[in-house]
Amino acid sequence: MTQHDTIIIGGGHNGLICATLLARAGQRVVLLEANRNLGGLAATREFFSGFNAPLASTLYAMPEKIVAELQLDQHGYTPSSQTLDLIALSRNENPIHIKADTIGGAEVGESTSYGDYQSMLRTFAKALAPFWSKTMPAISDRKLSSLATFGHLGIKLRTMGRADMLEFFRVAMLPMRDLVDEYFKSESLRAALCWDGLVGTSMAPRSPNQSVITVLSRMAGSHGGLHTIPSQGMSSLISALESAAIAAGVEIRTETPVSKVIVGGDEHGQQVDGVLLANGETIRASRVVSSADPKTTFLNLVGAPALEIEFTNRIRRLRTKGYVAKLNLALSSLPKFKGLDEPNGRMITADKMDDLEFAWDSAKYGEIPETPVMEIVIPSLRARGLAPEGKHVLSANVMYIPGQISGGWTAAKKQELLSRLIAILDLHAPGLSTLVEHAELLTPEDIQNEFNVSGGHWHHAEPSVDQLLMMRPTYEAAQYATPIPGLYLCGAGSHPGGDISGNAGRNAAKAILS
């Protein structure tokens, strides 16, 4: 048995960030990762001989202050200053290029509308940005510091000006379809602009709830929500986070799955006492911080007998069904997409918003969509070392793909989906299918099994109104502490949610040290 101050479960980016900050504060920290590689969904894997890709291929939500605070530049990480255009592909029209401030190839007047649209979103995103990096107090919290946080939020909204504040409250919970309909006419443009509010969730363009809030949270990143690919790939970020953790004194153990969080107790109540590893080893500590998803943490690692039944029921009811599949292709050469000089952006394959809506309709009934929609990048154009010289990696996020389908995900069903995806790619890049040396298709079920994420959900829990802010993942566990003294959360299931931002890991460390 080994004594530590803090045990971190999970070596994704949030776990690494939390571990580093705690170790810098003088704690003896050990980080335990079940898989061989650190990084979680951002871990780069060789999916075919010489071809590498992470599940998360781009960065868009990580604030500059986290990179600076962890001094990642001193550990080999160099952020990219080159952002990716968002490209709306259409089978019948020329592609539309969507940049930071302008669009090209759209109808007359769309550029002006896009400027107004972006200005509005930036105003709202700027007002909300400080609160993604804060602990959101419980509604019942009456401490002065907590009231100040709520007061600060009110002030930020009020200082936008009366007109902008009223507009914020009007659009915040609009379906993405309603919002883009107000500004744009082009069908493929509207579909592409919906994407960033929907991907990774179970929402469709017509779904009311929080899609606009999701867009605003992603715009708090270093480039205002625009995507980048580090010049050395996502692996350079994870390597830098690992290096920073080791420099801070964190002990890192990979291929070390945890089977149980040990909860002791006496007449004074419960208290975390460490973890039991799958190999039978016990590691003792008075604090355990889990970057695993809430269902895995509470239902699998802690166990219902150690929790109040009302709390357990709320955790069981968390919506964690993933709807994103991942397609990685090893290509013998660079494909030629119709209307593009070079496929050097994020390409959305939706002619119209109904393509998204109909795919979602199929998925919610457990069916493979007739026409799945994709966000395609070729990261090997930006990051060296992902593919052999002259060859390329195509990486696509595929919506809406259910984690569970009738009869289960058999080899035949996966081949059916893969064939549909390749056929769609051939429509936009004729002959692409002849370049494929190998294809890897990961369904949400595969993501769940390979990355230990309940439901294969990107964000560990649906980022909906009842599972956001001071309610994420649920009350009594929404401020990183949990009902069990000594047990904390620091993963995507905590505020502010998923994406590769690091805010949840940083916020948890700050809450523990406060």
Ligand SMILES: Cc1cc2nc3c(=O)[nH]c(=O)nc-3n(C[C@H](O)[C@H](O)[C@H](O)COP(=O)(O)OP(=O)(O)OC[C@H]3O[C@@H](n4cnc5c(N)ncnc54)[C@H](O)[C@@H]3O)c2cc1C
Contents of the next structure:
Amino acid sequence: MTQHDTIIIGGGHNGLICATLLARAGQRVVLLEANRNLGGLAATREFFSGFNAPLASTLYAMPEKIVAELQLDQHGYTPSSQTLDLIALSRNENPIHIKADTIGGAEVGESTSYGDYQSMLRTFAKALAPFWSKTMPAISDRKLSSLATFGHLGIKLRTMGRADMLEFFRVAMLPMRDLVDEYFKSESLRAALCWDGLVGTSMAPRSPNQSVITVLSRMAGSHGGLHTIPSQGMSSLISALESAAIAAGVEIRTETPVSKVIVGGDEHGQQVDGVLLANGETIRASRVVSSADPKTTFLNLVGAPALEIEFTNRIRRLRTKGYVAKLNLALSSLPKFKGLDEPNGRMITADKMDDLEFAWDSAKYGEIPETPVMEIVIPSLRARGLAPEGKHVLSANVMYIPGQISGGWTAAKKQELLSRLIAILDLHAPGLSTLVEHAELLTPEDIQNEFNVSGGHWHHAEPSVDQLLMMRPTYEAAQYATPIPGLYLCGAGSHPGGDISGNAGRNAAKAILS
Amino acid sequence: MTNNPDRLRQNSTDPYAGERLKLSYFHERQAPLNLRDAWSAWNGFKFADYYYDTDYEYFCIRNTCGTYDICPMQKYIIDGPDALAMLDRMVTRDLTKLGVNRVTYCGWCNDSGRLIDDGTIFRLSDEKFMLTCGSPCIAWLRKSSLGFSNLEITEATEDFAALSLQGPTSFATLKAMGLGEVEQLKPFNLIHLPFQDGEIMISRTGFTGDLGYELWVEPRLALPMWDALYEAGANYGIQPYGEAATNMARLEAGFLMPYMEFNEALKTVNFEYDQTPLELGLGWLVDFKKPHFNGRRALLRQKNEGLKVKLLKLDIEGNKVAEEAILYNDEKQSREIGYVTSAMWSPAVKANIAFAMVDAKAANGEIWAEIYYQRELRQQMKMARCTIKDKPFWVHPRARQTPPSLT
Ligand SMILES: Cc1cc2nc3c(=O)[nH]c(=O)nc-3n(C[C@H](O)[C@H](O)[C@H](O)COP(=O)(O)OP(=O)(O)OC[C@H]3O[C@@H](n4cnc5c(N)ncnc54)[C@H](O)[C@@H]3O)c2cc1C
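What would you give as the form predicted together with this ligand, now that the form predicted on its own is on the page?
And the full complex, kicking off with our chain again.
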């Protein structure tokens, strides 16, 4: 039997990255993934015969640094440099195209404002960028030394200049709505610009918290917040990560759910001793690194009894309700959207910010919103192999859809939501419904069950101020190490959070190796 | 038994009934004996500070016997296959060693190793435990039970009528009451004996450091038990005693009082204004051989780094009680090194005694107390030299002797 130093739970992109970096540093690593496919929430699956779609359809947060560090180019991955326009669809007006520096299809004044808005956000995003790839200092009442990272941020903010720094402090916690209100007039434009601060969270345009920070963190990627789709598909990123892991010596086992983290103990205290698999097999190792979400890791795999009382109660209270559903459509041909030559962007179906707000109002009371808002891409226009020749895949993130609805999700309720969504699509792309060969709708509950993520949450745990930075997922586990010697976290529930960025996996590996 | 919050209040037609203090199951007997009407409150119960005279009641504890009402003490039943594991992870002591029909004194800490409360745990059967403590702790018990699916926690405070019987003639009194079988009961053991048409649970426990027992019955047997006890104890000097006399006896015996020696960690606002068991001299309660219990990591760190402060027992020169005194490293008050938490003139030891929280480093040097006292309304101050005592101030072999003596 092979001996392992380290067991990685979960083969999402963060688990794969962490495994590779540890193996490259000489550790004998085995990675255990519950599902058949690697990639976790970014895995590509065939949802209908001949039609494939990943849950996470676009890239924006993946740093070039990590791609280079892992030499993913040598494993078949080529990042795309062709960005997708963000397109504000509206029922009654022409679509507005939002690009890196300009806006097409809106009043002239809006374009000027957009320039100001973008340059402000870019300044802030640049100042914050180093933060996403660093381990946060622990909250400690004594150690000032660990505050060096904050010192660094302070310097970064100072170098923006006094005026920008003060402006940063003014806007950092604004609701998205108040921020975009200051700059823009067009309702649909404002709604589309809100989207990137909100998607994946339980915040709506009027929620004060950290939506602006979410926007800024998403702007830290290669294209200043604009999205891309690799020409070989998202699957090319995951298979490159897999290939890099294997090349580094990682043993990968899929369809291998872990049911327990084994915590041993003697008079010297506790120590991780391996994992128990659902099939009854035990794998020993003195280090276990989990990319499963924090609730799953601590409450299901470790179990509260092996942890401390206040800690477990903080984990229990983590907010992990996801509100994004996924709609995948197999289309017999390319749909025609009103006012667009080609639906080759990222299209937001909100006439106004209140569409988002009202959808959230329903969702927070456990109701299916009357008019959910969608972020639509047609990845088959960008990536090969997702649909049979001439046919297309439409993939939409749908907000805000509760994981638990009053009375529970039933086939009928899902059908009802699906009909609403297709009716909305028909408004923007008349006749689209006639092209649908197959529709798949995954509610947050489905995502939870299929991808083993609490609440089906995009970020594994809500990225709100109380669950961010040195509080992510909670203090005493925010530096990737946990209260149990030998147990670490490396997934989206850790700093800096979700999205396909690899930061959590890479930061964790660095913390473990340091 | 139902937990009707009003069932211990005087009168349900009283519009302020919910605001009034609850009355103990023994109130009917205790009230007429409270000659001074010296009532205060404990956990929402009307509770006697003293009945007649604190010193008199104290001398009853040490020379004859007395009863102390522990109805207001909080009681919880933790029952089920996971009960032992849950409590063992909660408290710092190794509970797996606690046999059935045994009682143990223990403390429990928050994650940072700060003491939440102390109390006693009774092992009533393999899977059934009773925890008693000074202030409510149901919320902490519930938090502690997260992840243990196989147990039930019941708030049982009002399900028991309980009385502490303490003092050298307490055994003689029980014997005269027909409960002579307690003769073989060792300290921290418990026994169930028939009483009238029911049962009485007797544990050899208490808070005075003396020979003593705690008696537990269902509420309907409260007054019958009182009457039988007082009838039997008439010739043995039985007398109810209140909080004030308890406080004297427990200090002599070296027992800690919440809100005097320590602040309960969950209620402390200022950082580290609470205390760890190690600082409180309760290191013997902390079993680091257990691989895991709440607060272990923090306590181990403190043990390795060394204590900054520790609770000391002081013998203070003179007879002026050092209540609330600040401590210094010399008579000239060059440096403040701590403060007194409880102090008294001990009649049994004939000494001026105190508990004090002192800078650990200063404990090796001189300790001086700045004592304020009054002489006919004039404030006086004196500096008094203190000596550290390692043992409890008062210990008596009769407390542990089995079979116990009759006097
Ligand atoms: C609908 C949706 C759309 C999204 N779209 C995008 C997007 O377009 N772009 C983007 O950047 N981000 C997107 N995200 C977010 C992004 O996909 C996630 O934040 C990211 O993939 C998280 O990666 P991870 O490796 O940390 O965790 P995951 O990808 O969740 O991987 C964790 C893995 O652990 C496995 N696991 C869990 N428990 C066990 C166990 N007991 N035993 C073994 N294995 C276990 C799971 O099966 C899973 O494979 C989207 C998320 C959702 C929900």
